[in-house]
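Listed next as structure tokens is one chain, alone, in the form predicted alone.
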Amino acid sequence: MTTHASHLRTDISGNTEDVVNRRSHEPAYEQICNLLREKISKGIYLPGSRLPSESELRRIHKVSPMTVRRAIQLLLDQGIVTTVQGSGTFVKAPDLGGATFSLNEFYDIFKDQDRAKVKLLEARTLKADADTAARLQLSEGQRVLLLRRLLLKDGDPVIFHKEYLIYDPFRPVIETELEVTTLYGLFERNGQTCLKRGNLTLEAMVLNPEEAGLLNTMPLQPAFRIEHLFYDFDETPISWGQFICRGDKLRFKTMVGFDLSR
């Protein structure tokens, strides 16, 4: 819990109120913000409930209207409360619809390059079928480059990657491009990439016998499929493929609501 410098005052009726510590180096508005955070954390103000009005907070803490407004604004900036015109300030309820998941868990599988290795299973050109041609905005039968790879961590296969790239006989695919298409380059924010953007789709699935064999597990085991479609700076698709990830090796987690322990 964020510490704050305040003390308690007991009035003649025996009620205890939080009072701003005037001798603290912490600004009064931060003290008030932290006192309200503490009460929200303890469930004194529940999600959806209204906080004391600005006039009530001014009376309780013996501060100016500007100080109260700054305290409320700090809670707003932290995403803990919301204001309703003419009604007051309310504690936010957890928003399940706004939950988002990052790919950090996916990246963590192979970012340790001392323990994670890429094993190339296949690299060849072939004629694009109807589905591949549609994804890459090609004519059916145009040549594409097929790559099939395994990502291993400590020698254990955890991700199978199958990818189709635009084939250009006058521009050979080089190793740096192969690394970018494994997503590693996209995670390294300080690196350069030939990609402008990408669309990623995450789906739950079960492994077929071929995928299970490559990933050293049993068929019908749960897995995640991350389908990707990458574009260059001309808005032309250059790569389409799928990462098949063992379900026992990949987890996605996030937090809803707000963490008041900090």
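Positions refer to the first chain, counted from 1. For the two forms, the rigid core is made up of the largest set of C-alpha atoms that agree within 1.5 Å on superposition. Because the structure is predicted, anything quoted here is derived from the model rather than measured. Compared with the form predicted together with the DNA:
- Relative to the superposed core, E227 shifts its CA atom by less than 2 Å between these two forms.
- When the rigid core is held fixed, the Cα atom of E203 travels less than 2 angstroms between these two forms.
- A movement of the C-alpha atom of V84 reaching 2 angstroms or beyond is seen between these two forms when the two forms are aligned on their rigid core.
Return the structure block for the form predicted together with the DNA; the form predicted alone was the one displayed.
What comes next is one chain alone, with no partners or other molecules.
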């Protein structure tokens, strides 16, 4: 029972007090969270072991229950601990499954509008084939709008985008649609957000000669394929397509385990 308290007292880092610093602009719950995370990262609280109970933490740091709970909520959000009602709060072991790759790395490529330019290769209507019709919930043969774009970064082609859009002759989005030269506003057609959600899948692929030609590289080079299917607020499919991104231009990075810097 006094184990935790002695841990706290024998903490080497004399610079961090256990009683929260009220003068600091850092909120109390954040201070407590960081203190606990530091101890976990140092191995003072090992994976699988129990953290001091909320009432103990309350006494140690001289704060109210809600403040302690917020600190622990933060640790929960960060995937560092798990709580078991009636039992305690336990340090999680890091696991590979918890890692996530953010599309930010991909998105960043065409986010800065100075260096990235979009070239429209093709824009025409055609009759939907079986695949496209199924994806967009149309009947085969209905007309869809095909867009093919190339995204250039510093003049080099990096991403090839092919997209089939619902074609509604009564809603002439087409003209403004073609003006999309940044891909930045993919969710902001006609000036306002009309897309509600989308499904994305990420695959590894090998470039065929046509794709390689477009992307100014050699065939048989590796690439990422990101397929998308966007829906509007009526749950109607609006757009189906894919981004093909040169493998040598994109790399997803992430961390697993305890990250002190966060």
